[in-house]
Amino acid sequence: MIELQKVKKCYGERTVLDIESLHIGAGEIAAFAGANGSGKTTLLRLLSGVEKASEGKITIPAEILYMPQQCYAFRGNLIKNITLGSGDKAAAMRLLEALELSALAEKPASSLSGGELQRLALCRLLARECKVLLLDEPTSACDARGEQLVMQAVREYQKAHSCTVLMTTHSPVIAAQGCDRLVILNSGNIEADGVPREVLMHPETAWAKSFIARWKIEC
């Protein structure tokens, strides 16, 4: 269970995230959705505890994983990435074969396209167990199957561990198909919550009406 109360960030007199009240069940997978600047990767980066909440309270288990939107990658070939010296060379390669990333696995992890490469960041997480998983926009870099191969990888991952997913993303398609709910945020504020179809189909404030017509998408 994560359970957020009253929590705010502040950078100096400005506030880039309020929210009054947030509650995510055990094993769900939650998007979160909005423009640039409306707290999407600030929510994350103050559940991962990269950074700490200016006022209110933060309930989250303590095993978690965090991909930040800007991915990294060690010195060394994909393997060497995934099991950092002392992981399971099998279990890596089934992760890469399960994001189509199999014949690159002997390559320099720093010779991937950047889609390569969040693919990659994914596989390394998804080699560990956790209780929550943080994913700050693991698909911007990635085309329609890549997408398609993070989301199929993500669940699978989460009904093996019975993990609760977070994640940001400004993907229409994940939103809608991918996710168990949907929470859009504009200006550090909650606009919308709730099951996807339901919140993109009728959308309680006009500001979530406009950001989803931006999407252009059938329910």
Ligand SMILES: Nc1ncnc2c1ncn2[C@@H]1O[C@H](COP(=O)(O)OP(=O)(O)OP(=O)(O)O)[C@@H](O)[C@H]1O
Second form
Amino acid sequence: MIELQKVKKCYGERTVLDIESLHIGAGEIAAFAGANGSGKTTLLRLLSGVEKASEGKITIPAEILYMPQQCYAFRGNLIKNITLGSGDKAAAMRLLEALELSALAEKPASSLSGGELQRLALCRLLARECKVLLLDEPTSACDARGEQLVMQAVREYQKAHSCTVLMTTHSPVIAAQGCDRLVILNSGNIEADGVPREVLMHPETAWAKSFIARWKIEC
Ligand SMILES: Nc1ncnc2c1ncn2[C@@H]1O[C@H](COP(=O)(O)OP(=O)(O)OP(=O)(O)O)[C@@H](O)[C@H]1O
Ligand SMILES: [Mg+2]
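Could the form predicted in complex with this ligand be given as well, to go with the form predicted alone?
Every chain and every other molecule in the complex is listed next, the one we just looked at coming first.
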């Protein structure tokens, strides 16, 4: 369904992403974790088509929805931000309810807090159909409840549309419980890849072991 073969992204002399081979099956929810600068956003930018790979081949369906790491809102209230003038208002309200934003539905989006804005950006995406959902740190501004709501909404959407979901995260909770698969990036390379429980309990390399140990302390 999604396939990367010998994909590299370079900026000048520097290679920031170097993936020999990666296959994500249809319907999978895959999380990508790794330190700041490890290449998570770069990977999603390549998959979304916002940027081109320097080398290699990427195969991905055309129907993609992409939530960038920096969320934004349009002028107008929350409902308008979801319908963008032509969408289904009732469906927009259902999404706002699911993300616990319905009390703010008529408020200007510019007045939202960071966590609220992030949940609104997700609502805007989930009001549309796609085959692949790309979410760059969709819970980075959320509290524990927000994180739970986001993951619940993503799972429901995935079931309803049978789509594939790729998300990046720094959250140990999402990595451990929210996804079917966990891929850990280290300086642009895949360091670990598998069922989250297996990756977390039995890291294969010394680097993965120390990365995961630091993560567990943080939770
Ligand atoms: N346009 C660019 N020009 C030069 N270097 C870049 C550019 N975009 C990204 N990089 C570099 O590529 C590396 C990977 O960046 P990327 O944004 O993919 O990291 P990330 O894993 O998403 O990090 P974070 O957890 O902070 O979001 C970083 O070291 C960054 O400085
Ligand atoms: Mg990033």
